[in-house]
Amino acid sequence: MFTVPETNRRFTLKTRPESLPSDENFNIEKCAIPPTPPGKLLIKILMVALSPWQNQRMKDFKNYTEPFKIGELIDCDVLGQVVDGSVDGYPPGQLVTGRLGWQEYAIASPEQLIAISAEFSETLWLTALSSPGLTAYCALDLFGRPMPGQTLVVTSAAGAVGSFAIQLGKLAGMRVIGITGNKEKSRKVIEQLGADDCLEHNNPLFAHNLANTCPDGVNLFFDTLGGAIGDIVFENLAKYAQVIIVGRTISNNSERPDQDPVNMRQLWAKEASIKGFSRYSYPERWEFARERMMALCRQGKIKTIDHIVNGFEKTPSSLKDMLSGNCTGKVLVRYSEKLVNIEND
């Protein structure tokens, strides 16, 4: 039988980062693992998913969500395995996903978990079938109105959410242009994700290249970055364009949102519609979006780009690398391998 360890390790917030987080901003807290209460499950965390909003919640300024408190566990979606407890539908060894945070073990109720099947890979459950894929699907489904032949531009196109927006746009018959930070990322967006073209925003000719690539204007803009990059895209909007703000990573990680420019002149001149979108405002759409993404994955129409780091201790530095633009795709940190024949361990 699996022997429940005596202690758990978890990352808690020690100090608030001024810009990007580092190891010094966190404590590794050791705490006792209590007996699993009736109706609860002890989950061994196998892998955690990193996202820009984790750094945003470390800052103590008004944002779209409450900041972490000093001493609070850092929250995130995880892949885990049931190792103790008895609840119908969750036998020992069952793999699950849930928002259980940067820790090695967690006690959770079934309501906090989704039991996952072996039909899809473990990483797919944290990418296409989790927040990144559902965000892209919900945003485009509810507000994008993608039309065949029109032009879609996606920022952070090699990132977790942007990579799915690229593919969903192509499946809708759109002409899709990605924006990334370097040529290697752009190559992957074109070759692996199927974009029609991909431009590097740090190229001095970026504005010129975008105008040439979108001669008839941008009909749909899927933006996760904001800042000057977004403003350059606004200069190239088509008449009656749709803009979906799915994130403002540049300004959401700063205490000076006034430094995030917004080219309202072109938004007004092109009579564009702009919509701020957060998946968490539409929980009633999650299951539908997940079912649709499952269907697309079964048909082999969705691909993922994963960046996997091994080691619990590397979680903070991996988040910093992701926010610095050093990673491609969804950043996942593996804490442990899946246990096999758990009842006989």
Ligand SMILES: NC(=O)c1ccc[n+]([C@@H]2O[C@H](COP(=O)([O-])OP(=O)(O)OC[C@H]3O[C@@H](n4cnc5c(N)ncnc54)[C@H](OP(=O)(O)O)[C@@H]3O)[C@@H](O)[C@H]2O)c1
The other form holds:
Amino acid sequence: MFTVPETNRRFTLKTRPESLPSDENFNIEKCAIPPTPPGKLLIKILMVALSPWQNQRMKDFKNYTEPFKIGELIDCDVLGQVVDGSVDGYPPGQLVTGRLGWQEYAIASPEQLIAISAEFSETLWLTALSSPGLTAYCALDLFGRPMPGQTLVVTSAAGAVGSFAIQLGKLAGMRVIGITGNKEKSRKVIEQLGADDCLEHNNPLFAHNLANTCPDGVNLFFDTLGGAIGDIVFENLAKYAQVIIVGRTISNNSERPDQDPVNMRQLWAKEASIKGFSRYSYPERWEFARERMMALCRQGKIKTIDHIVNGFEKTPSSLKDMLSGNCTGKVLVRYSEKLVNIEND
Ligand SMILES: NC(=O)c1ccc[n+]([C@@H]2O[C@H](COP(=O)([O-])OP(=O)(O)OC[C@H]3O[C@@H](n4cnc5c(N)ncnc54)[C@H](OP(=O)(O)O)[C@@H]3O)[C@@H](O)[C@H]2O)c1
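Show the same protein again, this time as the form predicted together with the ligand rather than the form predicted on its own.
Below is the entire complex, every chain and molecule, led by the chain shown above.
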């Protein structure tokens, strides 16, 4: 039998980061694991999914989600395994996903969990079939109006959300241009994700290169970054362009998130439409989006790039690395290997 340990470890917020997070911003709390209540499950967390919104919520400013309180557990999507409790459909050993946070164990209700099938790889349940894939799918499906032959530009193209926007744009027949922070990422975006081209935003010739790569202008701009990079894309919009604002990674993670100036001149001049997007406003679309992403994965039409780090303690530094542009693809921190044969473990 699996023996439930006496204590859980969890990261709680100690102080708010000024820009990027570091170990000093967190406490590792040790707390007793209580007996699993009837109707609930004890989940051993195998892997956590990191995303810029976690750092955004560590700061105290208005956003599309509430800030974490000091002392609160840092939230995130996880891959876990049922190790205790008795609920139909969730036998011991069942793999699940859910939003259970930066901790080694969690007590959860079945309503908080999705039991995952072995048809897809485990990491796919934290990428294409989870927030990054559903965000890209819903934003493009609801507001993208992708048209074959038109030009789509995607920022953070080698990132978790951006990598799916690139592939969905190509599947819709668009000419797709990515933007990343280095040549190696750009190479992967072209070779592995199928983009037509990919430019580096920190190249001094970036504005010039973008204008050359999009001679007829950008018809659809899928933006997760904002800031000066977004403004340079605005300078290259085609008439009647559509802009979907999916994230503001640059300002949200800066020291002054409240200061997020945008040059509106070209948006006006090109009569562009701009749509802010949060997937949390469309929960009724998630199941459909997940089914569609599953179908595309089955057909081998969607690829993922995973960046896996090992070790619970490395969670804050991995978030910092991701926000510093040091990682390609979805950043996942492995807390434990999957348990086999739990009854006899
Ligand atoms: N609206 C929604 O429903 C929704 C859902 C999920 C995520 N989001 C948002 O979408 C954005 C992307 O999330 P993700 O999980 O896919 O993260 P991600 O793109 O995988 O990771 C962040 C990337 O942003 C780039 N970056 C960070 N700081 C930068 C800076 N100062 N200047 C230039 N580039 C910088 C880096 O890529 P490069 O080095 O390649 O530039 C970094 O790898 C986030 O803002 C997140 O909050 C929104």
